[in-house]
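What follows is a single chain, given as structure tokens, in the form predicted alone.
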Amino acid sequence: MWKITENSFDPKRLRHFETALTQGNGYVGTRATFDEHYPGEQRTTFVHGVFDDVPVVFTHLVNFPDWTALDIILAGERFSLAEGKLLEYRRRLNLHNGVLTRFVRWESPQGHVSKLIFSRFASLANQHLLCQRVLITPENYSGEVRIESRLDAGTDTMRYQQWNWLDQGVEDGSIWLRLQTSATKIEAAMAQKVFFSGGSEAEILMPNVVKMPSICTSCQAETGQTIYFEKFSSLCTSRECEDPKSGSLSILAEMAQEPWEAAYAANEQAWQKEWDRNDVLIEGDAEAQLALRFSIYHLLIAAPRTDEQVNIGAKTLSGYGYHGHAFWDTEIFMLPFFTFTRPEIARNLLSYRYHNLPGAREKALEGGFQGAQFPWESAGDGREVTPTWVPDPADRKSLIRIWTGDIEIHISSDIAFAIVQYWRLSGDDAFMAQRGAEVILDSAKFWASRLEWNPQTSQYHLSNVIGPDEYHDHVDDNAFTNYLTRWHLHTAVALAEWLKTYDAQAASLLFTKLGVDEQSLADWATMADQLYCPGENNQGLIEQFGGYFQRVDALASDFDPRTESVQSILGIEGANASQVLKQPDVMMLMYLLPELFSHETIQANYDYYTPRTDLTFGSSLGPSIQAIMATRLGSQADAYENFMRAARADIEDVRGNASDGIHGASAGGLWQAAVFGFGGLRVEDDYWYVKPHLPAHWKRLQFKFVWRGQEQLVDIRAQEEQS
């Protein structure tokens, strides 16, 4: 269960595969668009960091020259899958090392009948090598195959140009082009060189057409002749390298004699080590096991293994979706995939926070509190970058208000939640006291300047919020968000005097920078005691924000059957006035801090929204969870089929939207769901246990993970869990 295949071509499909087949490696992510090019495909190719304004949405991830097209001429006869006929097909992509594979016999409009295999993959070895096979054979027919390849300087992010073309050349039978991006001014630079056997002596023409040098590769073929054709691109940039054109050269220089198989053995063999340490094995559940494989590897290759100034966006690599922008998502969904199989690049995605620090406070500074404000949105430095105005899908010429920039503020408890997670698992008391520390204190700094305090109830509020369920906004004492800050508070007080015994001088540095003493201390403690969180009334019932309960009570399936949202079919406000949730934040607060509450409460809680949310046409996170607190339950049949909702997000495209890039959250709650759902991995201060939930037709569930830098084996069986 390692292959994703497409048996036939539909180009209905296109977009949808171009996201399930996305190849990288950490540092680069390309779609899978076909080499020689189709009508309607969205080529791009996304580099972790590199950044560009765009108009309306602030910042976005700039697409590179594309390192996979190919003009493939036989014959006289360009080949394309929009013309002739397709006799075979078949394309897939191999999990276990990454390499894209497509097989093709096409009959041209005049009938020449050719086999085409192409190969390709982002090399997990090296980050800056990127490598591509196409093996031609002519059927029925002689004559010339002609490839050509180039680097264009003219691609475009969403119909902008972000690219300065600054120089190129030839060099060492390599072509090179170097760009700028336009506001950030990151330089990046790329070349290609190619390796053309199997007919007669190859021609090799590099034209150095300006803006886009070109590789031209021709020979006579005889029928049933194989040509191979390789391409080898490098691609490096201003952010890791000091001279990216000199670095993208010599990647290429020192490249083996036999480039193609000693390129693929170190990929093969890197992606070994890592299906090592990451891999879940599932027997009984085919299909969940390759959708749990498909999600790891999406996780594995938007994963910055050596840069930690980058977070991964909600989309990946994979796709325009979300402007490659980070959410929420990453901390609460994807991270806990690495704290707890690869710690290091965890540390590298939690560094990314704590180096953006300055855009909190600015953030802070800017909406009149102090501290630390981290934005809902963020991009290279930090900044908030979400859109405030986005045009009206159903009116092009209308507006419609974001406001989740504004006032979806529980992120900044969430990022702290991971960073204690991570401290937890790790026993990474450097990076704590180091990083971690200044990201909790200066954060649980803004919550103490947010809440507001109410002489009638003599508690602290926290009024016009937006919370995890995004079809209410503008809500007073969401529980999720009240809760979360009273963690929040709770645990900076506590971080504070666990530093102050760890590295005293580290401790006093720090709080005289932040303006932290021991007053203030006091008073965040005093703060979560008398912040208002929503109790248990109403039979044990959690309000999600108040008045939620005097809104419309509708359940979700009272609009079935459907194919969209609840909130596309009631609009934003009709949806705002019902209860019906894009995803359960009381659920989520109890995955979250599940001591704070019995399991009555959890139950009555679990009961009453469960049928109020939107679990299939909402949001992509929330089936995950719900397919936890479902374990937790007993509700086997609800998990397993919360989990399969989950499951099926992308590589089956139940949403109709996986064309915009991997839900990255879900690929990442899925694994949450898998190990601490049905694996029922807990882990407390001091020690781990399991309380395993197996659905009924799984025979097997083995999973590793890291506790305290020692590799822990689980594997549970069937037979055992019922002894």
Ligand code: BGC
Second form
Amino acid sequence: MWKITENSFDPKRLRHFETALTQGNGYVGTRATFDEHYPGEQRTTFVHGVFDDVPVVFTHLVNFPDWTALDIILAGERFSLAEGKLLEYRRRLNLHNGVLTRFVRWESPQGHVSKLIFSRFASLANQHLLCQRVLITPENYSGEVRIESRLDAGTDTMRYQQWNWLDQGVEDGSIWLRLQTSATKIEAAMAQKVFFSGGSEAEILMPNVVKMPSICTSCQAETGQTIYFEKFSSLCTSRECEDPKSGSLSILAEMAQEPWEAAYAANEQAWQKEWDRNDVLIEGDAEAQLALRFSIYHLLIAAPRTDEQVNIGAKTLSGYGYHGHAFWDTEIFMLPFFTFTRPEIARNLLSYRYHNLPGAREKALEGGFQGAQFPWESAGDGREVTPTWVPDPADRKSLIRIWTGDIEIHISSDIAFAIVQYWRLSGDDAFMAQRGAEVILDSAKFWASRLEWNPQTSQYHLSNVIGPDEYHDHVDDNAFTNYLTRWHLHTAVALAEWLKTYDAQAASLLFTKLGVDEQSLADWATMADQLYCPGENNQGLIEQFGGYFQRVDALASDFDPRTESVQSILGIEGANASQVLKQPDVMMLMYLLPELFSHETIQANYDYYTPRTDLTFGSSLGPSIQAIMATRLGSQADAYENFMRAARADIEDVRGNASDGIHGASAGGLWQAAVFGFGGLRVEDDYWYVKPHLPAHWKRLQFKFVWRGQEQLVDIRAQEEQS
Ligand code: BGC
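Follow the form predicted alone with the form predicted together with the named molecule, if you could.
Time for the whole complex; same chain goes first.
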């Protein structure tokens, strides 16, 4: 159960498959567009951390010159699926080794039939290497097979030209190109080399066309003769390489004798090593098995292995959605997968927040606060990059004000939460002392300055915020935000105490740097105690925010049948005025801090909020969390329904927006739903245990995780669960 397959070509699903079959290696991500182009495609190659300025949305991942493009001319006719007749078509992404293969039999407008087999991968063994191969067999004709390949400096990013061309050339049998981003001044170099065999002696030309160095290869092929075309591209940037041009050329110069076979084997081995650590085995449910591996694959290809200055965007490196910006999606949804299976990667991702403390401090200061306030959307340098206005999809001429960058402030605590979770699992005291503590303490300082004292209630409050449920903005005392803030302040005080004993000198240096002293710690503890966190009402319910219960009551199902979100139906104001939620909010709180709530309270809130949550067309972040909470309450049918909703998000494109890129949070949430939900894994301070709740038809669930540096294996069989 390792292969995602497309058995026939449907142009209507072009962009969906481009996203779903995206390839990558944690450094670069390339959508699965056709080598030879197709109308309406969205060709992108993104590299982590390579952003440049664009109007309105501030900054965007830059679209790199396309390494996959090939013009294939067969006996004078251009190969294109938009013309001629498609006799056979199969495409397959092998999740086990990241290789994408396409098998095509095509009849040209003049009746020439050719068989073409395309394969490509972004090497996991060498993240700067991109490999591609085409085998072409003329079936009923003989003639010239000509393939033209290039590095094109003219790539745009949603119609914005972000590259400045620097230089190009031909060297050691490779073409190369140097570019620089316009505003951020990141230099990139790409090189390319091809091998061509199988027909008459090949002719290779390397026209050094300005801004488009190219390689043109051609030969004569007889009927039934297979032509082998192999192409290797390399890519380096000034972010990680002193001299990107030499870096990319040397990768190609060092290629082995049989370059395709060698690169293929190295890539396969690297993937094997990954899956040995990360695979989750499900027996008895082929669809769930494939979907979970698909999600893990997408997390793995987006995961920075060698870079602590980058994060994973909400849509990974697989599409234009959200411009490559990172949200709380990383810390709360994707990060647990890495924390539990690849702590080195989790450390990199959390270090990104540490390195970007200056941006968070800037944001706090701009708002008139102290300490560090993390941006709702973050990109290259950690400053707030949430767009303030976006075009209204219903009327492109008007604009919608986006408030999340101003008032969705819970992200600072989400980051603290993820750091503590990583620390608990890994026992990485050095990370906590050197980096984590600074993040948590400085953002606690932000909270202390942000809390509002109300003499009437003699309590602190947080007004004018957005909680996880974004259908409701400008709300006061959002339960999720307030409880997480209280947790954050208490955690910061305890952490400061720990640091004093762990490394007194480091503690003293840090306190001086942040302007934190014993009095601040005492104040934080008092503020946490005096922060209003809504308790249960007489029905056992926690009010999502002040006045929520006064909003117009409505259930998500009141709007069924439908193909769009409740917000699209009611409008922004209408949804805000109703009780329908975009995604779990109180449930999200109970997921993260379960120890604060009794089983009965969780049940009462689950029963109330679930039917009011837009789980089908609201946020893709909702279903996996809902599934976990359902497993904890023994609602197996609901749990499975929501698990599969998350599982199908991108494979089936249930929301119709998979073309924008993979829903990274849903992928991470799916792993959590399998492991923490059905697997029932719970981690305490000094031990872990499982309390499985397998769906009735699952025969087995097996997964691994790393606990204090040691690999742990959990193997749950259906019979064992019943015993
Ligand atoms: C969700 C947010 C999420 C963002 C990026 C929004 O639709 O409501 O919770 O962070 O998408 O995925």
